[in-house]
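Next up: just one chain, as structure tokens, the form predicted alone.
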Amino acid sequence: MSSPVPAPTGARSDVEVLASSNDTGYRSFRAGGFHFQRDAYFARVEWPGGRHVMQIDVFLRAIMRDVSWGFFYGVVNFDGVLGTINHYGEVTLFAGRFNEAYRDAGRDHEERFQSPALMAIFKEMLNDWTNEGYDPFAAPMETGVAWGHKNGFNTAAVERQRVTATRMVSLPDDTPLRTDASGYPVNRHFADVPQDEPNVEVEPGFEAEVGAFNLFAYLSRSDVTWNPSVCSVVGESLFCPTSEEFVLPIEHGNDRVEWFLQLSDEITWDVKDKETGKPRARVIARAGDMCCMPADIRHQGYSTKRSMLLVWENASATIPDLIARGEAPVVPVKF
């Protein structure tokens, strides 16, 4: 998810796929001094003074959110370590920059990317590194394992498309509704969400302006978890909701504020400081709660059950200049 503004000059762009580095057949990528590699069950990354290790799956799960985000709101940490921050039009790939530890002891380091130099290498490491009947945008029991030597991609599931509706979910150019015909069956979870739709009787002359769908149902067909998808636009104001299961595979940090209304279930939310990592809060959503998360925050959710997620986003593009100049709050209320 970007916003419309012009990428300054001077970011790097030399990224590359390398050969093979190792016995499990994955192929090695290179993004300026960043090294990327894999093997039957860890990523490893190197840079400059440094190297650190994640699960493989752990990894996946977060690529693939940033992929599919367009590198999003502010902050994308795969873990305590290694993330991403969007400059909507150049990205900046750290080590330990969000890390208290690894910035005292002066072993973070970061490099700044034109965006689509960047999105362009990690999903070619994303593709290479998914095998056969893995889903990292699936709940862990919904698909296959990342582990093992290399065989064969799953491009479908990791070229997926999220939706991204300019007016409304079910109009008429935009976003068609999801039904089994379509190929997308309620979820196990959902087997108790009515299917049926509202009946809209509009007057002649406004069949293109006027629409309403069954969100719930909507929501009940989602074959992906944690993937906020945009389903309604007013303004700058965005509908994005999405279902829940497992855990969110990336810490957040915002860059504005954050509205999560809880639709169904429940989610526990691990609040932290965006710039150390220290825990500030643990919040429990559930059902009919709304909650913020301020712009000087990451977070992390838990949830049992699949549950449905409403995100309310504010996409202006002038928030995060606002916020960083002291002209904005970090908070939409102060008592």
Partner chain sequence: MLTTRFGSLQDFQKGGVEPIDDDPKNYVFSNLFEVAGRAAPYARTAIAKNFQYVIEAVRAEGTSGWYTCAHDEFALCMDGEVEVHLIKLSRPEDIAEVGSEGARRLADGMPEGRKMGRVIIRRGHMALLPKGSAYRFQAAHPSALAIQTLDGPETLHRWADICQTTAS
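Could I see the form predicted in complex with its partner chain next, after the form predicted alone?
Lone chain follows.
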């Protein structure tokens, strides 16, 4: 894959799969001026004027989310240095852009790409760097290790598609329920979650409109962590519940307000300033707690016991324009 001609808009599309290392067996990759290389323990990233090292398991868990979420909303910080900004059609790959020390020293660097080009090279990298037996979506205690030299692939794991119901899970022609038979056993942390289904009595002719399902049972069977799936849709209002264990692999700097309804157990959220990374608050969320993440922060969550979280997003296509004009609210409610 190589496309050296810059896109007419100015966004780059020059990405390249490079040769495999005779030493480690892993390929290297280039996206514009960024160069990516992995070894047994680390991802090593270089760009004009700088370089960075990340633990490979941390890097793979982060890039897995960025790929699966299509660069998500706003900023996906892989760590305090590296990350992406979604412009919805184009995407910025940056180093130090949201790090006060890098910015103050003028050491930050960013390049803007056509989204399909960067996505393609990220997918190639994720697939090549993920060995057989390691699943970047799984909780650490439920998968193998990321370390070592090249040892096969886990393509099925890294090519999972984000579940997106069009109206509600379980309705006819919509996302199906998870069952043992469909390959979704109850997770070890949710063995006590009731699996009963609602009582649904439908009069003839209304099969598409009368429906209900057990969301908690559905979540208890999720095989991934920190991966919101759309389960019900009201216009642009998306209920995106997810199961969480260990740590959110990225610091998410959303470009819009995002809401969390804690459905079970407990998550601790570290909240930092979106631009500088300075700590602003810690939020302890327990079952029934509702809170928002303002649009000018980045957040990262921690969950020891696997928990259920309902992420509530507004997917309106008008929000990026409102953001660009500075008209999108940073905080959703003033009181």
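Here the rigid core means the biggest group of C-alpha atoms that line up within 1.5 Å when the two forms are laid on top of each other. Numbering follows the first chain given and starts at 1. Bear in mind that the values here come from a model prediction, so they are computed numbers and not experimental data.
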| query | finding |
| --- | --- |
| A324: Cα shift of 2 Å or greater between these two forms (core-aligned) | yes |
